[in-house]
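Shown next as structure tokens: one chain only, the form predicted alone.
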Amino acid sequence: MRISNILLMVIFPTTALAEWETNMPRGVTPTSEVAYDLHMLIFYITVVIGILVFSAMLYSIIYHRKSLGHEPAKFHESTKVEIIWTVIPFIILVGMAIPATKALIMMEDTRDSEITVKVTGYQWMWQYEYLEDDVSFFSKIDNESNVARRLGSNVDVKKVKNYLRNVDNAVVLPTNTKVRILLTANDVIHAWWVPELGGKKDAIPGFVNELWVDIKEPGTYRGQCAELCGKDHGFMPIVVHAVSKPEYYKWVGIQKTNKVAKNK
């Protein structure tokens, strides 16, 4: 490690993580910022009983050492004390778990959704399917990816613009809107995740999972699979392209003209 990033994470610790990317993203959605907000608040708690815990314990080997003459205590059992470490963690999880509590309970409703897409996994591949607009197509690894990743395809892959992360065709979803996503999976068992929009949630054969995301800003969102699912997992990965509701509905237009053009 250089001496300019240790001096870094010295001086400015904050920026050290963050560019170092080891904390979860707050993404864009409710559902990611609800987890988000959730994660912080336990990591903090946990931060107090860990400071709380080991300074009494250095307390106690610094100043109450044999070296100093002091004997150990004797007693056998303290009904207080048992009832004291026992209702303190109590009242500790139950604060945690009534936040934790009302954001499952928020992620798990997809009611009130304006849009439904419906994904199904393949080996190695997706399908959306928009089901109010009858629009459906398949999403694969980019072909520039695919090239790039054989052996012996002498491609410098860092010149690769997104390297495994890009498709041949991307999800477009409309901003603040509530959509409701569809799971299920073809062959074996995926797992639709694009960190930025919060959840991941498997996509089992024979059963249909669902999720929602209301996304709140304009952008393009990448993810991928996140269960192995045989020899091209590292393979299959998320565009999600997120835009205004006019030029959304612009683009099912084209898709549904195109589809029209094809069949003729």
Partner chain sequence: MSTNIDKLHDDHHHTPSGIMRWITTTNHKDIGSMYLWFSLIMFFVGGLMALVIRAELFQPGLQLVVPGFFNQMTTMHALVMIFGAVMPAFVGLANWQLPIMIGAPDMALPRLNNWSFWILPFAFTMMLSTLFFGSGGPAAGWTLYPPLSLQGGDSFPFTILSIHMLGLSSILGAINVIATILNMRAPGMTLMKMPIFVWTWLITAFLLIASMPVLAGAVTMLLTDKFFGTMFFTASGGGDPAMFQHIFWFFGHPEVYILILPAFGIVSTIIPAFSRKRLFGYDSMVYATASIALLSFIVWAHHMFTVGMPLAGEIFFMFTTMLIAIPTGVKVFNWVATMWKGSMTFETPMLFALAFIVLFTIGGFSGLMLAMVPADFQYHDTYFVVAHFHYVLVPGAVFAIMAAVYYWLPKWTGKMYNEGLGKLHFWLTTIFVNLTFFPMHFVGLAGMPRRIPDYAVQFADFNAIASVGAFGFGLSQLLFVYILFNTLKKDVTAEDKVWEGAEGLEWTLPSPPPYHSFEEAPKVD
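Condition change, the form predicted alone to the form predicted in complex with its partner chain:
Excluded here are partners and other molecules; the one chain stands alone.
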């Protein structure tokens, strides 16, 4: 178990009852890793500051109370301490800003990508276009979840596999490849987000935003739309299959043949 989880459990003991997911995933891309590291760094800093401040408060509450006969002191200002507790937080903030800025610059650099996928949000599904390979398809929530999620469906959703996190056509991406993702939308704003691949970005109608991923481990990664886009905003999941490069090109080949077959 991660230290962070243990820390969180101290604050919130019920966490210990089960192996519940309580923290940001470390993820499988350079971007998700820097986000995670930064998250943990700031988390620890704030925990330390919090412990210091709250201990001082608690000490006061315990020892400086009237019921113990403590007489109030008279002091009520000091320019010196005001300066100290302005400057120290400033230094801490600078310490946080440096890694954050570095990480940000890295994340925003979409140059030198090998593959470009254009993603378009619709109410309520995604369209994926592989620009180099002329492959294109729509991807929406899988039928089983879609039936189970209806009001009064009487389905026990806990029994549905990957409830709300499964799609009919998953996106396939190669591992160890810098993939540039172009985001736009057809109707309203959506946001494309798979936590394990790093951050999210908005898909805005009429504009194109960019994001990049470089997946280090093969696997299936799930996410969902992260910007309120109407009544079925909660029901537009994203599934990414990350496979090795040869497998990826095999998949692309099959897509192309299917397309040709369909067009005939």
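Only a predicted model underlies this, so the values are computations on that prediction, with no experimental measurement involved. In this text, rigid core is short for the largest set of C-alphas that superpose within 1.5 Å between two forms. Positions refer to the first chain, counted from 1.
Core-superposed comparison between these two forms: the C-alpha position of Val208 differs by less than 2 Å.
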